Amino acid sequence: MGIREQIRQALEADAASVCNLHAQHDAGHEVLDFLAGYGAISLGHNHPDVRAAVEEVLQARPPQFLLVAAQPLAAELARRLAELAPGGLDLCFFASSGSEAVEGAMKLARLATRRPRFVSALRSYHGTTLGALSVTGSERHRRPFQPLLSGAVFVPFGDAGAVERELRRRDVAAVLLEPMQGEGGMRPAPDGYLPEVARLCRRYGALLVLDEVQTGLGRCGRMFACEEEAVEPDVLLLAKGLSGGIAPISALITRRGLWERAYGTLDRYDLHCSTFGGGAVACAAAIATLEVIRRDGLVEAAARYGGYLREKIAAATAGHPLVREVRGRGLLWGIDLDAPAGGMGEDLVGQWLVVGMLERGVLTQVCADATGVVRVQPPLTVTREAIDRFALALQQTLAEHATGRWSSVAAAAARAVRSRAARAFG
């Protein structure tokens, strides 16, 4: 058997994928896709003008990975963020997942500043190699890796004081934040929290970092979520959706005298260095999906379903005695449970509600470090008729367990016991 056919066996046992909002499970089920990939899978499933790209370049067959100098995409593409980012950022450097980008700003913030700590802030998640779990403020996330990297504290989300605290004793290199925390509960930060981070981490000269893997690329309705306040990063990071769900890829951007004040030697350009960084398919998806995004003004799409979907949301949630809050930004949102019991009854209320959801035909999950907030995150191509869709199993989902907190819990863990009982005799 030849390559080709072994995978397309491979594919069709696993059950191919359909372009935008849909994707086919191995039962022969459509399901109503809002989860994204957690936000990858930003213009849907196998979008035509993405796949038409890689498959370009593939029919191209240009030398891939010659690591000698910037191939042609890897140019393209930085040009075009270049031109997207804030504050004068005109330098990327581009890996292969947002852990990577994290670990590359913390690399560059030592050297550029010649500081040795880190602040971030509780709640926060950047990913998980060694050094961005250092700075990830998740204490599930941590404790089985300790001891990390030294030189990390970590401060409430929203506290610009505590910030400054830390920044009044000259030895951060850089402060590092989402604009709106996603794996710590879909929290955005509060208003003129950034700006004023901003303007401390220039008093006090440190970098600021803003990690924009989730909410970038025009996720909360604007290209950069920081763009909401006007706040000008030092480093800006993205991955995720930078692809459009078909290859793997991140990018660091930031100022180039930053870039060469940390790097600019002959015994240091090399130190920081990717093998698979600016891959030519990688790119050429990079580069299709910034110009779906920008010719079918899916930032400004974002902007206007967004409010839809909050809409739809808020009213099929209404009144509901499980449902504390819902949050969030564009297309970006979080349905936040008052579960009681602790830990273990958000872990329970929040499955159950995922778990319902999938039954009624709607994928989404809940977040990695608050199991009791319910993530909303469909692709930026969303219509209203899915969001229709996806607000009927919501409200048909929460009228299951409408008596109170309590019996909500308790029906909830009935079922995840009858679900593992099936598992284990069936």
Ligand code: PMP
Given for the second form:
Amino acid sequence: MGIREQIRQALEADAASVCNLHAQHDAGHEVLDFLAGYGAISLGHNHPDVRAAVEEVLQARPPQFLLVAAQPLAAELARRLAELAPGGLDLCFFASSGSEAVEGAMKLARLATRRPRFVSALRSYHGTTLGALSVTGSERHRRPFQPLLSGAVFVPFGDAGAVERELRRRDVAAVLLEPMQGEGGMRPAPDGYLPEVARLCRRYGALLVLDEVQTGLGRCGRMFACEEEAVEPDVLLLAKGLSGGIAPISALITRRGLWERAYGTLDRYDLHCSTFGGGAVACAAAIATLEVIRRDGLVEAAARYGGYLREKIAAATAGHPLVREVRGRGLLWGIDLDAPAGGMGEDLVGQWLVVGMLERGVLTQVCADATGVVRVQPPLTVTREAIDRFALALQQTLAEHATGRWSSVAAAAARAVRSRAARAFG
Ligand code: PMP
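Follow the form predicted on its own with the form predicted in complex with this ligand, if you could.
Below, the chain from earlier opens the complete complex, with every other chain and molecule after it.
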């Protein structure tokens, strides 16, 4: 069998037994994706302009990974990102995942400041590699892998005074924050918090690293969520939506002076590098993605449709006994559920809603570190009709509780757990 046939066959393999989603697909039902690969599928699956850009690269056959010099597409992408990024952020380092971008920021901060410690927030999520995990404010994620990096401390998100208490010791290399906590349950920073932390970092000589892996590139109704309060970090991290969902790529954007302070000597210039960072295909996909976002006004659309989505979620959840709160920005929302008294735990109540939605043809998922919070993050290309369909499915699923069809809950949750486990091990 030819290689193309082998790929086609692998793509067509029957996955129905391991995943509800595939089962629905195979049965010819459309699935509305309001998870969007945790935000990676920012332009919807296989956007034609991003595919065309990738095809162009494959046709042109440039060296895919040059390494001894900047790949031309990486240089072009860096130029465009530097233009978009706030303040004087003018240097990009590319890698393949959000976690790697966080690692890069931590290493940069240690070398540039010659200081050891990191401050991050409780309930934060910065990734799965050991450094990024060390600054992730979730006991459940960290504990099994201890000992992790020493010198990482956690403060309550939103409490600038707690950050200052740590900074006063003048041994903090960086404060790492998400402008809106994602995996911790979709929690926007309180007003004034980020500008105050930025001021404190400048005062005490620590770097401010903003992890916009999830919130960046239009997701929150701004190109970068930190623009909402005009905060200029020392390091801005992007990943997920950067390539429109086609190829893995992340970016660390900082000031050239900082990078040079860290790595600007002969014995240090190569202490941080990445074999696959800045590859031609991923960079072409990212350039196309930025261009589609600009050309189609997707940042403004995220703000506009975000307002509509907020209204529809509010209407579908209003007064429901299981819904504690609805939080978010732009096209990134969380429905915070209350486990009903005398039974189901928070994990199950989240999965109950997720499975109910999937059974109505809408894909969502819970947050990694807040399993009672169901995330709502459609592609930036979402339409009003799609939001209406989502809202109807939400209302119908929640209504199951009101009409006493509560017995479906345990079975639905069990199906969800089975499909999750199958995906993890299958
Ligand atoms: N930072 C944030 C804010 C994230 O949401 C995530 C992933 N959910 C990461 C870092 C890690 O990204 P990746 O999974 O690509 O390593």
